[in-house]
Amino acid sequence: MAGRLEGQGIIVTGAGRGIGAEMAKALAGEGAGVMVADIEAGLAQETASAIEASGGRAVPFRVDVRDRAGNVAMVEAAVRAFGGLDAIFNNAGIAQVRPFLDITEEDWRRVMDVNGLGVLIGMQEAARQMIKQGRGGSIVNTASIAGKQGYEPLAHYSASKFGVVALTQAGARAFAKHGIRCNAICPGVVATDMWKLIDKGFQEIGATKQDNEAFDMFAKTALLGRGSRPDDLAGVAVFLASGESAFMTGQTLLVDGGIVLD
């Protein structure tokens, strides 16, 4: 039986490891052929090779999605890779941990360039092609809880995950005219290389003392009992992906166990 997402040409960008990874593998597994982008071509490369190792189909592209020039070359890729972009998940971001007082004008935009002008430039590009393909297609950007409330010592980081729920909603209405439906998932404490910088920042301000003591913290608020894992993100990446959601559009869904409620 053909999966849900059979014949789609679709990208993830990190999805070189962490959510991004498990995302990509999902949307294979469900008959996608996946561009797997990410800054780290060696780590584009392990996770396209085990799509293909099992039976799925993948390429790797290495990207800095700040770039312009390489957002356009990455869609490229892909429409000559499957003929024709379905979906893009907007997936890579970085984080830092700063006391408020302490983010720099260069802390500020380096996470701001990554997480907000590499999810702008991303949505352009993929809704350029998707427009000129003229069948409509999903956009998802991966936003944060911290894109719901603001976290300190994560002022800069919260702020831009507010701006990829905010670019969004305004996606939504602005490519909606063209069938293309833009939404974000927002994440909780989830298990990845991400939550290991973040624990270490903790540690290095004095907010903590042991290794895995703040990820601790905040998974121990999910309602379900646990933080989350990178394989809990990899089902609604296929639903939003899929017709299953076509009639939803500028929505951020949090899938963080129940830490937050919206």
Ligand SMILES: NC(=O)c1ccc[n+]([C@@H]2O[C@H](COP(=O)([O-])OP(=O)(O)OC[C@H]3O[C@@H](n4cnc5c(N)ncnc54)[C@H](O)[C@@H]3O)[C@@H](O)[C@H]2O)c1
Second form
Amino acid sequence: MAGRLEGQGIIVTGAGRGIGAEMAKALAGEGAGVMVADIEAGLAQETASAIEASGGRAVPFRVDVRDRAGNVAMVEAAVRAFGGLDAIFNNAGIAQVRPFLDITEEDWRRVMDVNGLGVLIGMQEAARQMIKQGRGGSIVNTASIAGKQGYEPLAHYSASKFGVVALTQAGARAFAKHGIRCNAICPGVVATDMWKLIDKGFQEIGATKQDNEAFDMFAKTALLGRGSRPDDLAGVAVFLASGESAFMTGQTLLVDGGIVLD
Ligand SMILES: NC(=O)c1ccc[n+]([C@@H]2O[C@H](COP(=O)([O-])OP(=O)(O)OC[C@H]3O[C@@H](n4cnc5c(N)ncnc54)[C@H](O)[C@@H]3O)[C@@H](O)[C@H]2O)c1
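Okay, that one was the form predicted alone. Can I see the form predicted together with the ligand too?
To see the whole picture, the full complex is given below, headed by that same chain.
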């Protein structure tokens, strides 16, 4: 049986590990050619090899999403590999735990550069290519529950994710006339390396005492009774790339097990 994304060319940034890697595997599993883009070339290669080993099509690509020329080269390479660009997942992101009063200008710029500017440039360069192709496309950004609620020791991270929601809505309005849809996914608390770092950050500022305590604190507020695994985001990623979501744009989908109700 043909996959739901057969013949599509799709870029996933931050796909070397965590949520992005699971999205890339699920998209490839539905027949898409996937560019596995990450700042860590070795991780990109690992995910791409895993996809190829299970019979999918994947190309690793080293990119720093903050870099304009890198994004242009990434889109060009995807078009060369797959014959066109149908969807991009602007998923790469970083987090940092800092008490509100301690956030410095440098902290702000570092987080905003990856999570905000990186998404803006990714959207721009993908949309430019999709407009040129003239057959529409799907842009999907990874926001967060922190794009819906401001969390105190993650104020600058939350601001960056509110920014991702704004870019998604503005992009939807900008590109609808070209048949390009822009939507965002808001994960909750997902067991990835990012959460290990957040968990450690909570301990460093004295908010928690032991490993996983912060994760469990958030996870137990989920109506569905647990924290997320990276593959909890896979189904919605396939849905947003596919024609099944053809009449949706400018939306932010919370996929968090019911932590934030919106
Ligand atoms: N883990 C969670 O609980 C959670 C919750 C909500 C939202 N998110 C968001 O989901 C996305 C993925 O998070 P994750 O938990 O898988 O994180 P992760 O740290 O496990 O993976 C992030 C990946 O992005 C890559 N990356 C970082 N900076 C980059 C850059 N400048 N250019 C290209 N690649 C870069 C990293 O090398 C890494 O492979 C992020 O945008 C994150 O903010 C995560």
